[in-house]
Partner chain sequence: MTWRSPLALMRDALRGQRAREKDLRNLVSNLPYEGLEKAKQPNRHFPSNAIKTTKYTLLLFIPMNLFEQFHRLANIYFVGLAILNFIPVVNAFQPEVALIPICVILSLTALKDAWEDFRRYQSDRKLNNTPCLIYSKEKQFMERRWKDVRVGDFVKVVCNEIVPADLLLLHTSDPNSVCHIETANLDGETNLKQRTVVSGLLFEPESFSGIVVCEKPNNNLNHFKCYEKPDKERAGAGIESLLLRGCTVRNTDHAVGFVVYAHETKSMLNNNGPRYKRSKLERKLNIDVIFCVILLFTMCLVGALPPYLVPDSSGHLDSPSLSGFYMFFTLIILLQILIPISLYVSIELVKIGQIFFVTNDTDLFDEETDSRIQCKALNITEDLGQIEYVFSDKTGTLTENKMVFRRCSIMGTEYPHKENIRLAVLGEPESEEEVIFDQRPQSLQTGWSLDAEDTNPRDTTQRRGSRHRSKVTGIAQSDVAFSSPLETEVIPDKKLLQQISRAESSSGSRKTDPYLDFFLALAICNTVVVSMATAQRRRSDNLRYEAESPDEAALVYAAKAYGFILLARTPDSVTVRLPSGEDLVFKVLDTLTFDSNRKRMSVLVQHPITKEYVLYTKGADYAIMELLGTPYAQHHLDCYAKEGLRTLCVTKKVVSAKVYESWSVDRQRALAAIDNKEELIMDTAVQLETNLSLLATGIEDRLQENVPDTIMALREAGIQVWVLTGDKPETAVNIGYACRLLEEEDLIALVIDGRTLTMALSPDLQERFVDLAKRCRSVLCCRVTPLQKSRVVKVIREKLKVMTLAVDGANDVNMIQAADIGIGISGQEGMQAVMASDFAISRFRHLKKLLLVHGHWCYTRLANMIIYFFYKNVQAYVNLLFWYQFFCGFSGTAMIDYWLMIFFNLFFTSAPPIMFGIMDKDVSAEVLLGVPELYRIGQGAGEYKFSTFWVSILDAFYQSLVCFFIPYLAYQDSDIDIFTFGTPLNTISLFTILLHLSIEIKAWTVVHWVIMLGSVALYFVVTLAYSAICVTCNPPSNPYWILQSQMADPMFYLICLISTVVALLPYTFHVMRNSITPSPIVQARHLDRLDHSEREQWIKEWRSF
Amino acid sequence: MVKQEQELDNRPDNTAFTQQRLPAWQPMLSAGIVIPGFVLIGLAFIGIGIALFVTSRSIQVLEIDYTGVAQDSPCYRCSDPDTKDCMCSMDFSIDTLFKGPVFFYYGLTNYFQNYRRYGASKDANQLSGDLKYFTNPSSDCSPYQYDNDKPIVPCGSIANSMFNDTFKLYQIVNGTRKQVPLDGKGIAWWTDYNVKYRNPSVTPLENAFNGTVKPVFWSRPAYKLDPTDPANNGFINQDFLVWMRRAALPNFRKLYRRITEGDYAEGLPAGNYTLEIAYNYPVLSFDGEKKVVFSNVSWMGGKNEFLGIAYLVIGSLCIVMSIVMLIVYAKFKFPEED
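Now give the single chain's structure, the form predicted on its own.
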């Protein structure tokens, strides 16, 4: 009797939901539905793939390697790590109009920004402008936590390894050099600039860094990263923010500038150009390479042929499968089951 009462107590309520009596719909898949479905999906994927592939092929990309490994490279002498404050120039030409807006990237190879310890080597509180962590950086920043017993700001491996090559682009017009304006505003993520990273509320900003030192490999402190624009200094410097957003793959490129102003608003005209490089960033120690990339974009973003090819392959497989299923159905169907 007691056991029966316990069973009644544990019984779910007599509702459609608890007793699994809710109405349900289960499709009855047949050859007349599946085969045309595969054909339609395949045609749709092939159409999207063709559109993506053709659009990607229309995007212009120009890559220039300036690592300086080859002895005939203009940057060969700068690749020597003992050479300081080295400048080199790369000459190149453009045959047709490089349609704007043109995006100017720097690229690195064999550089693993996705290492866990490398990614954790920073102080989020310090980078959000908390002065308490200026004098007492997080231990996660080690070995770039202190320099000669003085706290490093910003600390950590990511900040210390910030890319510091700089570039100037010139167009050769009638034998003279005409500088191409490079726009560095708004190249970082909005969330990084307005939410994730903040400068301390101290005026002038330099006073917030009293008693601290710059990262070991930096040539100037954080509050002087951009001498031409006081609003582009500290932890909200655009180049710093771009570098701090780590790349997922060892071969990557990061946005350096945009070409959108003046006579180059429509793009880079055909002609001869000179890229002047302040060569500072060493890469040969880890068998890396450096390059600059000029590219424009389309409605689908940058050049990426893989996406279009993937759609074409999947669409083609769907068409092939529909043909195979049609042959099997035509050969093995039973009239009495129609």
Second form
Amino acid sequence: MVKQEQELDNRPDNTAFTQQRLPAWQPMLSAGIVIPGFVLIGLAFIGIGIALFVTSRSIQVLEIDYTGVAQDSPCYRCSDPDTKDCMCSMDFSIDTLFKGPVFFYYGLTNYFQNYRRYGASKDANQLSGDLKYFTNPSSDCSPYQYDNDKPIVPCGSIANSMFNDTFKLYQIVNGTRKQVPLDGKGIAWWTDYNVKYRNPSVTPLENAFNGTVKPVFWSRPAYKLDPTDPANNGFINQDFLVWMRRAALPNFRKLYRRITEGDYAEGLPAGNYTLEIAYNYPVLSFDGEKKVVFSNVSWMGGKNEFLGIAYLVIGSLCIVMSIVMLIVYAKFKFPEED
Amino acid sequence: MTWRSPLALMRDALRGQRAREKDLRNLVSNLPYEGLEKAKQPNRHFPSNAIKTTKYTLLLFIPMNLFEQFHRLANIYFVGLAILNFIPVVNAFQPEVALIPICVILSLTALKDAWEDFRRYQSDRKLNNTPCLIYSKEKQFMERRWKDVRVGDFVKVVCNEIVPADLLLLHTSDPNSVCHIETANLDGETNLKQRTVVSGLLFEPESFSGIVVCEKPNNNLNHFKCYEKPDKERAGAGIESLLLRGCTVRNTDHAVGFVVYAHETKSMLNNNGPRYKRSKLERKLNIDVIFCVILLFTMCLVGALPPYLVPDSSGHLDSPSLSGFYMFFTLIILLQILIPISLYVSIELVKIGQIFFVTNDTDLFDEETDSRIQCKALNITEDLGQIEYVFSDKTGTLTENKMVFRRCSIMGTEYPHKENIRLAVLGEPESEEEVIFDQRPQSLQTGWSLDAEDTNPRDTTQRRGSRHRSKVTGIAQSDVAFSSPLETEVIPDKKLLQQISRAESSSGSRKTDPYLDFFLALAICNTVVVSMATAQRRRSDNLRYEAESPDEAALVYAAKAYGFILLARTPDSVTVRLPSGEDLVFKVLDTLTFDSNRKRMSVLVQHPITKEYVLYTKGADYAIMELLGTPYAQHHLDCYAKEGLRTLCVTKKVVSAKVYESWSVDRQRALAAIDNKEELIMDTAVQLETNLSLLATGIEDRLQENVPDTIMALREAGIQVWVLTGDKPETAVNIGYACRLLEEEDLIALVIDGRTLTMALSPDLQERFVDLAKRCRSVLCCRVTPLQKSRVVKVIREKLKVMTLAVDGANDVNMIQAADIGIGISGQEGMQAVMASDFAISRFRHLKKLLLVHGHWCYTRLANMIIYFFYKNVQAYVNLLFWYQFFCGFSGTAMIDYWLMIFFNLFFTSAPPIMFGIMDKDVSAEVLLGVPELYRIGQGAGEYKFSTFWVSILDAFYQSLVCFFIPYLAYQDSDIDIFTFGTPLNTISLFTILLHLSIEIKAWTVVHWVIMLGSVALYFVVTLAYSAICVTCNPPSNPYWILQSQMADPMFYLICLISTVVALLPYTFHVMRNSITPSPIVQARHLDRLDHSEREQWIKEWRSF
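Return one more block: the form predicted in complex with its partner chain, after the form predicted on its own shown previously.
The complete assembly is shown below, putting the previous chain first.
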């Protein structure tokens, strides 16, 4: 008998795996599982939805459009592209305390920062401070690679189109304008500021830019972006970093400043305010709009009621469906009880 | 080496070409030319014996393999896209990166090819270096290697060695000038075949001055013609003198042959490599791929049109028409994954896995022959689950093809052999054995005592013992040919024994009594080889019959039981021992071998005592009846047929010396002919086979075990079973009842014979025949030729557009190849069917599990996997990317890093569907076997319908909408950047895809858990690692630290959660529908959850219902 066994060397292995008999868990999506499952999911979703909705409701948002399309807009004058160095101011008032910390955004619409060829138009090596690419920028930057045969630094469309409106916020206290301090530190991604973007290690920074020109649309070269703070210049300028992180969608906002200091650390008190705008950035050519947005944030980020509502709707839907299923099953009986 | 002019070389090459192409080749011995340079060798034009089956060479591997791979359209498509990406105006990704997927796929395939080729190279080298003996100048055989063998050499093969090239047999050690070979390597037949030395030729290598004229090489294993011209007279030789490469020499000490074909041997020419069949599912799949192409083009057009619609939108630097044109190509590159590149590779992997499980099934393993199921066609496993028509041969397929001599009718008297019936009916081997032990001594005693001589108790015990032993070896060894216990055991009929002894005593020494003639005919009229026990083929029996067909063996054993023992057979003589103990040596004048046109064979012998020329003919009854000189009552034959016996007629004819003389001249001429040799030989045979007088016999072929059960199950599974047999209608009907193909209460059953079938298959009647056959519950075709069988299969397959399967146990290669799936049963008779089949099984009953379980599994697995694949490719990315185009000005921006996109398809989501395709188990094997009706799911359109494809595409569209727009709405108007937006999309997509699959998976084993959880883990690990390492590596994209920052944000989880739930919500309808009106599969799955006894109960109830 033993001999015979040995001779059958073609016999397949009799293991659970080869014989396809591995122990298996066979879930059946039956009513008994689905209905309680739906009730649980529904309840959980409604819970999350309420939390999200309430949080979202507590977030205050103030949007001010300053494109100046309408003739009665204070910025109408400035919207003409021929006007240079135009200043305009928008007045607004706040009824109740706008709780701090208040985030101050600028917003653009119909602006395709995600356009593929626009997005490719930069030189990552240059921006990481590699001097080789200062004199010889990547061809990706074309047509903003050279200006009159001089290399552009930072080159490319993204840098060239950097947003250059500036804002000053005043509170009107007893008829006088009291400037609200704006905090421009730490508004960019930590990784961009510390890892991804680097200035060349040349001091003074200006020397690194010898033989290069500033982007065509810029009024100041990169090493003079922030005259008030020498450390906030070059490629690690916070506004530049914010701009270089391209927005995902054509209607977007970008963080401009935070209001965290002085009398306004608790937020913007009720009262009248004036926003003084240095209007430089043309948007009418592509039917865009410009706005500033004041918002405070919660754990869920900015105000967004959609997610809360979605959770509530789906949660209720689950509950309704479980009820419907229960009725249907009551009529047809549970098949597994047969 | 002397210098030769190029012109001379070219002329020589041309001459060689001509010599190879000619219909006849003139070959001479190499011996006189030995040692001369190559240009002087007479046989230099013919290729040497070295074989090379490798496809590639080391240097040219890469270009040749690429060329091979670009035969696949999909590869060209993807390379084209990758090249398109190098054109700056249309590129969507970094050009180098876009090459990665296609390179991965091409190199994986190349690696696989290289490995296979290397294996071939190794086996070639081993074969080429096998030693062999070649006659050399030194007047002796020198040891050389196979690759050194050239046409014109003399090669010596010793016992149990494999023949290195096609040899014309010139000399053997056997005194009778025969050589036995085993052709198992060629056609799987394990019985010994006899080859004879070319007649009229003395073997002397040195003085071999003749020219061997042979035909151009061809692949027919059973046909060869050549002649030798030593001087003026010709000596013809045929296949009976050819030792084929790959055969093994047995029972002969050594043999010497002249090499006629080296390299172009018959076995090599027969080696066509694996056949490529395309499964039904794959044909459908290709249509759906075309739909995907249309879908892709539509989507790209939608993306390319906006520049026209918005004439002067900002940012477009080119004219609208041009930029639209560019955009179209950019989008094709971006959305290319819609054409599932990995689908074909995955399908191949899945099929390898499926075949692994099929071949490893112990239920499809046959202990008796120690053989597993063989899958020869690697890409039609899923067709097994869609069969609607099964065409089966009878002999060797439904039946064992182990023949038992059952009854005979001599001179109009019936001898029923009642004892044998008992023997054949007892199916269980164990019990059979006991019955025999109880019964045999008694009946044998009577038998031999009636015989009155040579009664030797020692002999009986010896035979009993030997029988027992041979049975054991029969199980363990597969080289046993038709000597299983059944046909060796024939218990003589008492009445007949009496007749014989009476005849013996009365006819005296003349021995021409019809009874004696009958048994002499049985013993003589065959091609059975008597082999003595040799050390190599371990046999304890010292007489062993090796027959080419089992009925011959049965008849010889029957004759033996009556004392007419076939002792020896040489080409020229047959020795038979009579019951009286006297040995008669018949001179064999000629053997007219069996062919399927004549359906009979004859042996012409000269009686040693009477010196009469006697022609014994044996054949199928209808082939004999028309040749009978004297009419004969059909009664007994019909009666046998009704019992399901295979009837054979044996006849005798005395030929006068004058007739023989004139006939033999014709015969010699026919044998030496090269053109129309077969027809001439057949004509001469027909000339002689006239005016026969009849002796009759009937033998039984036992049904294989579980045949009725298997046929029942197949019918319950909605499969039409047709039996096509060469037997006469009565036999066929009887077998039909025996295997429950026909049942008493059957309403309509169609039994049709060959001649009628020819008419029914004529073009004008075809439609009506098919229509009629469709309405019949069972169809039996009898007396059909192999060609008709294949026509029937073809007609049904084409007219009804159904999936057909043909099973055959012998040589019906035509039928097997005509069907969608050909299954060979490696049984008793020839193995040609097995060689030509797609699957080879060893028992008919294996068909049940093969179709009902493996067929169902393979089909549902693959169908579901393909549907899932389409879904996955549409859902993942393609649509996400597409929707994003609406928000990025149709510029072809991807919001996911391209490397991660590649990883997504290559690593994160590739293993689960493959595992799903190999291992998913919707219903257990027990339930599938218990409820054959479940098989119907796969028939016809099956699970993979046109609508299924579109439903899954629609589902994918819905899911992609959810996966895109929920995050979109949640992040609207925020300061989110491109890749931070893409990350949750990517994650949601992964979870939706995997959870969708989780719902589809019916049974979760450890492997499932590991692969599914592993995929998720891999996604997070790889993406986290990549986003941590990649600071500036892939410039337009910016994945650095994105996932890390997202994972620190609770919103990420909330968005992923709701999107995944909403995407999968429509599944509840599915669940509800299944709970209210459960599909058979769902019901079966409920059954699976019950414990064993309960399940049995259920199945029983279900069946009765």
